[in-house]
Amino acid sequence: MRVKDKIVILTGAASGIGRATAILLGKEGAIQVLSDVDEKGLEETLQLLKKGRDRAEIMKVDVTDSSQVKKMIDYTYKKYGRIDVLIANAGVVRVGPVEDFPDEDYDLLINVNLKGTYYTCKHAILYLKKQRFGSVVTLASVAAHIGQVNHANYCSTKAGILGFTRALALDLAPYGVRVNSVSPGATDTPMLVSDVRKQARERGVDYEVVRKEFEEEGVLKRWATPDEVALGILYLASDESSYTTGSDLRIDGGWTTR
């Protein structure tokens, strides 16, 4: 089991990309603090856990409060002495033209894209240098790399995030700690159903045909499932990635090879 009785700190634990990997981390002998705003689907989330239920705690949090993240850190490193994964998933998405496009809409993704990452990060990095090893996972996107219509400010929080992780592998190299992205491409979660029916509505179109244009986007002409992603997040978590740091994993079906 590849990170068998590893501590695992996880946001946006309760649907999508977020549950699959706690379901695969429980799977592989993890020990996980499994967050999110959302309280039911942290809890189906749980439910979910054939293995390693036993082994997983959920809490509220909110990651745009740096109070709330902090207090999640701290209750981690104090119980069990140590972080070894800490898996900033947590991520919100909205589209639409940059001149019609609502503030605060803006505003929630940079708090919650672009922040929630900062603060997850920022509150462990005392205890990741203290303890000198540890894994770091951001979720950047497949819209890091390239240009979407209509999705230009949700693109500048995402690329945002791969230049932070980057920089923070640096500047955490010294202390054993290894810092490392995941770039999913169009992947079947219910955040981006939801952004396929919304567009899909705008355009009044029908939804599978919004939703087969992002499938002709990758080379492999579907989407990816959460499973498949998180896949991707276990091999960064592990110790089988031991020399890998300040990279970014592009599981996106073939999209940016374009």
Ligand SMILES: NC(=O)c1ccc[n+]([C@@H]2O[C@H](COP(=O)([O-])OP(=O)(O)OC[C@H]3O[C@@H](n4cnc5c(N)ncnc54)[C@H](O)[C@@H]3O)[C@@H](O)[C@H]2O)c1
Given for the second form:
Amino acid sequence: MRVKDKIVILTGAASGIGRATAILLGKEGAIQVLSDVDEKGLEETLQLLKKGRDRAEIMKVDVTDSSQVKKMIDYTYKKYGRIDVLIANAGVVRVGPVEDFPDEDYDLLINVNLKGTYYTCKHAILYLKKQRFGSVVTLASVAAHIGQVNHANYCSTKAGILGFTRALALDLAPYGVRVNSVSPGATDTPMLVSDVRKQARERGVDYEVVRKEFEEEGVLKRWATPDEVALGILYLASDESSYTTGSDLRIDGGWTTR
Ligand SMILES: NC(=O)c1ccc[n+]([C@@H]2O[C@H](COP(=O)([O-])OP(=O)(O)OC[C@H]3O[C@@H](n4cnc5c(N)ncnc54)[C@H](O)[C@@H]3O)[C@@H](O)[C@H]2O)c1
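Show the other one: the form predicted together with the named molecule, since we just had the form predicted on its own.
Below is the entire complex, every chain and molecule, led by the chain shown above.
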């Protein structure tokens, strides 16, 4: 087991990549605090944990609310006396041309993707520094590396995650804490499906047409499964990546190699 008895905090665990990660880390022996705003989705994730269900608990936490995030982190540290792995996965996507972009959607992107990641790390740092070990994994995206049509605001949040992750890796290295990001490409989750649906609607074309375009972006010509991304997160969470910090793992089917 690759993360046996490691204490893991994971945000955005009710769906997609977060859910797949919870299931994989459960199989690999982790003790998990799984959080999300979506309580029903969290319950479903818990039910899907074939292994490690009795070692996982779910918690409704909105990552845009600093005090809720702090409560989750404090609770975990008090209960287990350490935080081995912190995965800031919760995220949202909103797309559209900048000139028409609703300001409330812009605020949501900043609040969930950037501030949510910042709060998740901020409240754990005191504990991580004190214990002098730990692995932090953030979720960037191909959108952090390349431009995507009508994704300027989403791209800016994900590029921000890359900068945040690199700089935090420098701050925490003297304390033996590693900080890395994962950049998924097109991954078959409710987030991407809704993104593709919206684009198809707006362009007046079939869902399958836009889906195919996304598939063509990678050199592997298909979407990733959430499990394929979860495997990368597991690697960074585990001690197998003990010499890796400040790096970004691109799991993008070759999208950014062109
Ligand atoms: N799916 C992709 O193609 C793709 C590509 C690149 C990066 N990503 C990133 O991967 C991460 C996971 O995305 P996914 O595809 O699994 O999406 P998803 O929509 O399936 O899951 C995201 C989860 O985050 C939760 N969430 C949203 N706002 C929240 C908040 N304020 N507080 C707590 N939880 C909140 C949602 O309820 C949901 O359960 C995101 O950071 C996303 O930006 C996804």
